[in-house]
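Only one chain is included here, represented as C-alpha cells and corresponding to the form predicted on its own.
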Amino acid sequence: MKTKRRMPLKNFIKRNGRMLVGGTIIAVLIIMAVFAPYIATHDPDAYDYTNRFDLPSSEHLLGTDTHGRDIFSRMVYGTRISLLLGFGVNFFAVVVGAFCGILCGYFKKVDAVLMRIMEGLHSLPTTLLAMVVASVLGPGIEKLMIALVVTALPGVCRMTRSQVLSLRQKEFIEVEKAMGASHLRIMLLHIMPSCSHYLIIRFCTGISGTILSAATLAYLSVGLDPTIPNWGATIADGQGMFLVYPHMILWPGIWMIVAVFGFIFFGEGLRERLDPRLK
C-alpha cells in the first residue's frame, strides 16, 4: 500500500508563500483590532499640547501629531475602523452583488434593466461616487459602509454575471432543466457553488481596495468624524508639517501600505489555489 508523500517544507513555503505572508499580516492586524486597549500605549484621543510633534521614542513609538496625540495608539485604534469597513463592505457587496449577478445572468429581462444600472454606476469614478453617496448620507461608519458597498457592487455583479452566462449553457444545467428542476434549485444548488471560489477570492482581494478607499475619504474629511481614530485622518493631520516632521506621515503611511499588501498577498495566494484556470 502506497503512502502519501508529505510535501517538503521548502516546497510548501514556495507554493503558499504569499498566503503565509499575507495571513501573518492579517492575523497581526486582527489581534491589534481586538486587543487595541491593551496594545495602545496612550489614549488615542488625549490632547497633550506640551508634547506636540514629538519624534518617535520609547514614550511615543511613532511620535505625536499636531495636537500631541500618540500616533501609534491612533493607528492601532484605526485598525478597528479599517477592518470593520473592509470586512463589512465586502461581505455585503459579495452577497448582494452575487445575488444581482446571478439574476442578471440567468434572466434576460432582469439583465436588461438591472445590468444597465450597474454599468452606469461602474462608469463613474469610484472615489467620486463614494464621495457623493457619503456626502448625501452624512457622516457615520454605517453610512460610509453603505457608500462603499454601492461602489463595490457593480464589479461583483459583473463578475458573477459573466460566470453565470458561461455556466448557463453547460450540459449539467441543461440536464437539470430537462428533469424539471426549478430556477431556484438550479441557481442555489448548481450555479452558486460553481461561482463560490470566485466570490471568496473577490472578498479577500476587495478588502485592500476598501481600506484604501476608506482612508482616502477620511483623508478628505468625508464619511467619518475626524475625531474618530482612523488611518486617513492621521495622515491628513500630518500633511501640513510633512517637510519638518516627516514621521507624522511616513510611519502611518508604511503601516497602511503593509496592511493593504497583506490582503493583496493573501488574496493572490488564495486565487492561485482556488482558481481552476491556474491549476
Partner chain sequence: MGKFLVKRILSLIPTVFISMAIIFFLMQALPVDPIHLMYDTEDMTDAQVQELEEKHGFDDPAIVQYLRYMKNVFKGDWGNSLFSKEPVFQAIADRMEPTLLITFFSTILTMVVAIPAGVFAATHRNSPLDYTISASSILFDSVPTFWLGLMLLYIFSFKMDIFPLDGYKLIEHYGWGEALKSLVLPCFALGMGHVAGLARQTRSQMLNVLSADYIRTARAKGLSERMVNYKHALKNTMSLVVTIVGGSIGAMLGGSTVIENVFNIQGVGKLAYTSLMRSDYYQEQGIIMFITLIYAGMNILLDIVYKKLDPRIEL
Given for the second form:
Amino acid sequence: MKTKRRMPLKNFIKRNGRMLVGGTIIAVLIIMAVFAPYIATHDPDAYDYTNRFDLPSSEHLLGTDTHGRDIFSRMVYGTRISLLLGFGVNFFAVVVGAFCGILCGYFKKVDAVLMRIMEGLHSLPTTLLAMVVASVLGPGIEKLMIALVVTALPGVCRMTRSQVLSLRQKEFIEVEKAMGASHLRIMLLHIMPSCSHYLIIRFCTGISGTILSAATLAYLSVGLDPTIPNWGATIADGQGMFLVYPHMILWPGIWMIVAVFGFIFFGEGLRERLDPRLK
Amino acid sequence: MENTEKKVIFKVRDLKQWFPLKRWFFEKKAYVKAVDGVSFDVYEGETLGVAGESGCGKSTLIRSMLRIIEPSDGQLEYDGTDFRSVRGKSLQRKRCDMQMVFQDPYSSLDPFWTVGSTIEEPLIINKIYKTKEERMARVRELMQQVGLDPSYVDRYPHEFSGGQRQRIVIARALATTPKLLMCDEAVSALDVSVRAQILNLLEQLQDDLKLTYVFVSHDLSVLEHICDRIMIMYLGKVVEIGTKEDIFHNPTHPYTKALLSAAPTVDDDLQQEEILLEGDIPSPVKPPVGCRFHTRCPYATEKCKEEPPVVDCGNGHLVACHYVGQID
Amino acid sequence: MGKFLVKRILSLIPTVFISMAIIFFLMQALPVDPIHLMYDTEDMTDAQVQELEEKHGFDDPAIVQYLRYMKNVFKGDWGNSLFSKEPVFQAIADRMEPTLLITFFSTILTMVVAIPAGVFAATHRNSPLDYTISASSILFDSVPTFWLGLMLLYIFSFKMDIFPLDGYKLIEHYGWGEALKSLVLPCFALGMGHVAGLARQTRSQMLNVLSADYIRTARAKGLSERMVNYKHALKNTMSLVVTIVGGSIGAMLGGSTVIENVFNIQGVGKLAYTSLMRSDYYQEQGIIMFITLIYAGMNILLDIVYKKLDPRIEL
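Next, report the structure of the form predicted in complex with the partner chain; the form predicted on its own has already been given.
What follows is the entire complex, opening with the chain shown before.
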C-alpha cells in the first residue's frame, strides 16, 4: 500500500538539509579525531618559548598559546577527547538510564526506591555535581565520563519511565500478560522498541551538551590533566593574556561553536525526520 | 443453542477486586471497590454478555477472571479445577485456554511488530510447534480463518483499517486454540458497518471452533445480537442475570428496566416508557450500603439498605432485589 | 492553598535529604583526611591524630556522621569551613548578593528576549523571521558560556571600556548603579545559553495553543488578531513557559560557578569552586545544599504561579 517515489534533489536537501550539514561537520570531526597525527601541523605538546602568543599565520594556523604550542594542533587532538566523551557519555547515559527507566516504570517497588534517588540526583546543580564526582574519582578521562554520565542519568531515566508508564496503559501490554509473556520479554521486546525513538534522539542531542559540559569542566581544570590537549583547557590556558592576545581564545571558541552546532543541527534534523513518520 | 445438560466451564464465586487508594499515613485506608462480590457461571459453548454503564466494574471483572490483575478475594474455577491458586507452568497452560480481545484495535497491537510476528508470539511464548515454518503456517491459517489475506503477514498494524486490526487481534487470541474468549467492548471502537462484520465473524468462529464467549459491552443492541445470556452489573455487583429473552422481554430489576428503557430500539415491542434515574452513579470508593442501587431506585424503601437476596425467577433468571415480582 | 503548600514542602524534605546524602557520601569519599586540613598535623603523632578524629566524630560510620550533620543543619548549624574555620552559612550569606542578583537578572533577561522571540516566531510561522529565529537559537545553544563571557569582557570591558573588568562591586560600598553595571556582562553571558531553549519551547507551545479550537472560536467571534494572540493564546502558553523557566533557574544557579570564575566575582559559585579545590567539604556541602534549597523553593513558587495561571488545576 505504500509506494516509494524518487525525490528530486532539491526536495531531498530541503527535507534532510539539517542532517546533511550537521552530518558533514560531524564527519569532519571524526576524521580529525581519527587521523589527528596526519592533520595536525605540529606536535600539540611541543613547547616553544621563542614563539609564544603568535598570531595566526601560515606556520601556525590558529597561532600559538602561552607556552608556544600550536593551537590548531591542540584543537585537532582535542577533538579526540571531545568526541570520546560525547559518544561515550551519551551511550552509557542512554543505556543505563533507559534500563533504570524501564525498571522504574515497570516495577512499582523499584520505582519507589530508584526514582527517589534519581530525583535526589536531579535536584542537585549539574555543574557542581559533576565537579564533585570528578574530584572524588580523581583525574582521568574515564572518571570524567562517569561524572558526566551521573549528571545525565536522571533525565533519561525520568523520560523513559514516563514513556513506559504511558505504554503500560496500552492494551497490548495487557494482552502480553494474558498470554503469559515473561516480564523480561515484555520489557525487551515490546517496551524497549517503543522507547527507542526517544532514546536515539536523546543520544544525538545529548552529545552537544556533553561536549559543552566537558569543555566547561576542563576550563575549570576539573577532571582532566590540563596538559592533554582538549578544548576547554586550551581556552583556560589562553585566559591569562587573552586581553592582549585574544586570538588564543577567539578561534578555539569558534571551533567549538561550529562543532557543537554540527551536532545540534544533526540532532534537530534527525528529530524532525523521525517524528511525523511514526504515526 | 441450549443443551439440557449444560457444562459449566468457568465458575466465579464471590469475586472481589478492591484497589487501594494512595493515602498519607494519617488518613484511613480506602479502596476502590471495582468488583464487590460477584458470582456466576459460564456455560460451555454459550455467549454470556456483561452489560452495565461505565464504571460498573465489567472490564475489571474479566481481567480479574483471567488473573491479569490478581483478584483481592473470591474463588475462580476453570473446568472443574481451582484457577486461583495455579502457578507457573500449569497457569501458563491454562492461560492458553482463555484469551482476551480488547476494545481498541489501535492500542491492542504493538506498532513496532509486524502482523505476522504479533500473531506468532503466543505460539513462541507457549512453545507450541518447534520450527518457524510450522508456526508461520499456523499464522497463515489463523489469518485466513479471520478473513485476512495471509500475504499481509509482513505488514505493520498502521497499514490496516480498524476492522482489519480487530481481526488480527482475534487471530492472535485464537493462536493457542483457546476454549474461552473474553471480549471487552470488542466492537465498540469500530464503525457500525464494520461492527456487524466482526460480530458475524465471532459467531462463525464460535460455531467452527466450539468457543465460549464472555462479551462485555455497554451497547445493548450488540449484546442482543450476539449473546445467549446476559448479566447486568451495577457498581461492582451483579443485579440481574438471565437468558436474552428473559432480560429483554421480562426485565425484573429496576436498574435493568431503566437501562433498557434508555436504549433506543427499532423493535416496537421493546419500546417502553423511558425511566429517568435521578442522581449520579455513586463513587465506588464508598458504595451505598445494602442494595447498591437503592440511592437512585425509584422504588427504594428502608429495607433496601440491607443486602438484597438473589431470587431465582426460573430458567436461570436470577435477580438481586428485595421486591422481585412486586414491581410492575 | 495552605494544604498544598504544606504538602509540597513536606515532599521536598525526603528529596533534599537524599540529595544531600549523595553529596555527603561523595565528599566522604574524597581522598583527603579533614583533620589534616583543620590542624597543622606535621608534627603530630598518629595517636594525636586519632584522638582528634574521635573528638570530631570522624571515625564514626558515614551514616552516623550524615545524620548528625543533618540534625545540626536543622538546628541552624551548618558546620564550619575546614579552611577558614568560619561558619559555613556566614560565608554563604556574605557572598549571596552577586549570585542571587545574577540568577535573577539572567532569568529576567532570558525571558525578555526568548519569550517575545518565541511568540513572534509562532505568530509569524514559516516567515523568514521565524527561520532566522530558529536558526539563531541553535547557534546560541552552541556557544560555551565561559567563552562568551570572555569574549564579552574583551569587547565591552577592555576595548570599549563600558563595563568594569575587575569583578563585582558590592552595593553596600558602591551603590546600585555600579553594582548592576558590573553584572550586565555576566548576566548576558549566562542568560544567552538559555534563551534558545526557552524561545523554542515558547514557540512550539504557542503553536499548539494557536491551533486549538478555542482560538478559532475567538477569531470567529471577530476578535482582532492581536487580541486573540495576547488575551487567549499567550495566557495559556505562559503556564508551560513558567515550568521551563524554573528549570532554567536551576541550571543558572549551577552555572554561576563558571560565570563567577570568568568574571572574577566573589559569589557563592566561586566559593563553591574554590572550596572544592581545597577539599573544604563542609563548605562545599553547605553551598550545594543552599543552592538546592533555593532551587526547590523556586520551584514551589513557580508551581503556585503555574496553578494561578492554569485554572484547570485546583490548589
